[in-house]
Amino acid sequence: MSRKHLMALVVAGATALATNAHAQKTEITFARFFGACDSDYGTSTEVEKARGECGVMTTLVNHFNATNKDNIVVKPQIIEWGPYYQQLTARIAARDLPNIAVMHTAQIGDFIRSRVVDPIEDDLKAAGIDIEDFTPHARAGVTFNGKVHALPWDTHSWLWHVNVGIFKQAGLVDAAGKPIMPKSVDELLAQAKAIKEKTGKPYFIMASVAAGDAGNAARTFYTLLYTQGGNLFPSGFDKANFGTPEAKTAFETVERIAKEGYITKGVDGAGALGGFIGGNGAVLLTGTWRIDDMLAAAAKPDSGLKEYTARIFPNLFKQDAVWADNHSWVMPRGANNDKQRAAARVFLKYLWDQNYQWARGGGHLPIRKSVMAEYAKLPERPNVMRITEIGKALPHDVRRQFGFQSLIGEEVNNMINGNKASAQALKDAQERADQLLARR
């Protein structure tokens, strides 16, 4: 055999091996929101250094693709948060299904009823994921009719982000310099009055004008309802009832706060965040995902947020409870062949193993009981960990839960911005809820 022929065979063999290796790769698609940040994290694989939802999520996928030994390639499909579920529904109708998709557990019930999401307990077990390690709220979030339908990813909830300096100016701190949390609506109103009189600033800052701001008001309403032991569906899941004493009290409480000028009006998200960091209000109403942002802001020398702490939304009535939801991962029905399903299990196990990193950098609470002790070492996190025990959500039997979030939030924001009285807002919420559930 000539040298030329030998070299040709070697090259051909190498090409065949490379082609075969490429052919053996298993690609899985991964539909998610959490934003796009390729300019900062497009090539990042250092998970421990990533910050923010987008940064951590992007880095996790990069790291998995670079390190997994199973020849699996995860292809992210990044979708805007606002239209995410509409796009997912359209893709399902077109049979263009992602292998794995992010899903709020508030949405799972509708997708289960549409036969899109099936139980995945066997997949989780095969992947080596221990369901018994789920926190109570996370397990409830992914369970329907006794079966686990998703891998929970986090618990996120509603907080009071507190400017301690303003509380101090109003004399509302204890002997240790910690802010005193009100234990009733009357105590809250008294504190708000003291802060307004002594600082000229509102008690609450909250965004209430953009379409996405409806979530802010709805989460506040749900928490006020749940701490009273209230139930929006006391007579079954086919009809909401905004005429209960608890629902009326929740609306009237917000109305009282707004009428006295104790909450900002006509403020968007950027205005609320900037106003709080600038020292222009005592309490920012927003989620767990903002803790690191506030810590970073408070650390700056020129910040108006000189002292900061995070607190669970206080119990103003009779029981500890707070609105909470979860992000989770589902495998849509019909999306995976056997090879893809096996690859999806490997990636889900990787995400499970990285749950602390997501909680650390993404700003949410972990869903694994076994990592809570490590999570508790992070600043301010000991103050919010009980959310995994007292977090509350609508039952999965309630249809169109994001529709309820929108209509409730819009009506509450109408009260805040002076466009409606509580009685009219309650009446309109009832009519809109009836229309929402009438659509089959």
Given for the second form:
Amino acid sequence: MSRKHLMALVVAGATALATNAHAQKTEITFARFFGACDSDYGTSTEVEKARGECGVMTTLVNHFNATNKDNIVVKPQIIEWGPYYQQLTARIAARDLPNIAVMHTAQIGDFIRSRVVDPIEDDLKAAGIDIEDFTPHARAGVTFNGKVHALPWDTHSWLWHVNVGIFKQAGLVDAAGKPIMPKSVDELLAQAKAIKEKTGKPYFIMASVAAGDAGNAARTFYTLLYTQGGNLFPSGFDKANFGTPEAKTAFETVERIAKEGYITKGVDGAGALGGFIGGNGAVLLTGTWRIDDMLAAAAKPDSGLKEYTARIFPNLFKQDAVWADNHSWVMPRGANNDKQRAAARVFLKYLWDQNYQWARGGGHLPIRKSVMAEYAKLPERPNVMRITEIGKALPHDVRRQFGFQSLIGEEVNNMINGNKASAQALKDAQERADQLLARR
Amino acid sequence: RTTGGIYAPPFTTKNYTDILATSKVFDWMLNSAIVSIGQTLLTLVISTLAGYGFARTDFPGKRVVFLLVLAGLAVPEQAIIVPLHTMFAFADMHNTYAALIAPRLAFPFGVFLMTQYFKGVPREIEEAALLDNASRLKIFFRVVLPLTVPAQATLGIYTFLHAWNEYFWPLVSATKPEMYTLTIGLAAMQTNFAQTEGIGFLMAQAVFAGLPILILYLFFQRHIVTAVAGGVSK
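Moving on from the form predicted on its own, please list the structure of the form predicted in complex with its partner chain.
Every chain and every other molecule in the complex is listed next, the one we just looked at coming first.
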């Protein structure tokens, strides 16, 4: 055989091998938000070094694609957070389903009722995922009609991010130098008065002007409601009731705080964050996802946030409770053939194994009981771990929960910014809720 | 350190390099260019032909048809998005350039603008050409159309701008990342809660997305000014 013939054979053989290998790769599409950060993490596989939701998520996918032995390629489909569900719904209508999609557990109920999401207990068990290891809040979040419909990914909740330096200036710390959390509305107002008099700063900073800020006010309302043992749906899930004593008290509490000038007005997200880091308020009302950012800000030598701690939103009424939701992973109905389903299971198992890294870098709480001990070693995390037990959400049977969040948040923000009294805000919230739930 | 005030060093180009380092950003730009140019050219063709027809020809029901076209101006995009999406889903056309371009070709404003402009062209010019045995098509392409360049420039720029900045329809039709237009792609890069931190990145996105439009405006400024000042009013 001549050298030329031998070379041709080798090339043909190599091409056949390459084609064959490529043909055996299983691609699965992975619809998510959390942003894109190619410049910092585009090719990184170092999960332990990644920071932030985007960083951790990007490196997890990169690492999986680089190391899995099953010839699986995960293709991320990154979607903007705001219109995520609008686009997902449009994709469902166009029969362009992702193999795996992220979903808030507050939204899963609507997709189950639309017959898009099915139980995946069998898939999780086949993948080697132990459902008994789910934390109580995570398990409740993904369980509908007694069956698990998604793999929970994290618990995220509502916190008081505290500028301890300001609390110290106002004499509101204990012997150990820790801030004293109020145990009632009157105590809160007294603290806010002391801080205003001694520091000139508002007690609360919260973003309340942009459309995206409705969530802040809604989560504050929900927490105030739940700590009273309140129920927004006492007569069934098709009719909300804003006339209950607990709902009225929640609105009136926020109104009192706003009227006394103890909460910022007309501030957007960037302003709230910048203002708190600049030391311009005692407590920033935002979520667990900001803990790492606050720790990093407080560590800077020229930071206005001299000392920082995170606290679960205090119980100002009668029971410990706080708004909490989960991110989770679903496999939409009809999106996966057998091969893709098997590949999706492998990837979900990988994510399950990496749940601590997501919690570490992303700022949320893990959903596995078995990683909580490791999680507790991170700064400030011991203060918030109880959320996995006391976290609450609207019942699964309530439809259009994100719509609810928007309308409640808008009415509360209107109150904060002085545009409405609580009585009018409650009335308008009731009307809007009735309209929202009247649509089938 | 806060971000208050206009002058807040240190300055950085990292936000721009972050955008440029995104592997797909030039694909998105290309998609936007294809959609915008395609929409502009086809809208010009349809609107000029329709405008000439309404301005110069007589046919049964012309007035009714023209009113129906104008009625389209009163229909908001949101009112038709669901049936439009369903139609393209039925035809399995989502995630294609055709789906991104086609819905915007029926452009009532463009037809109205060109109709009014054609009406302003003196009939004597066409009559002179008719006397020389020129066909209607020849009159349209060789005589009348060149006189409407200012209006075409205005319509073209307006259409291009609108197409380039479009967000809602591409959001629900171009759902595969490789088919994203620049508006959708840049928005997807934002982290949760619409980039409430890292405002510099958000601002860099706005500049990056608007730069082609700015360049286009600099080249065609004269035509826009001419059209607005006098050409369109004829």
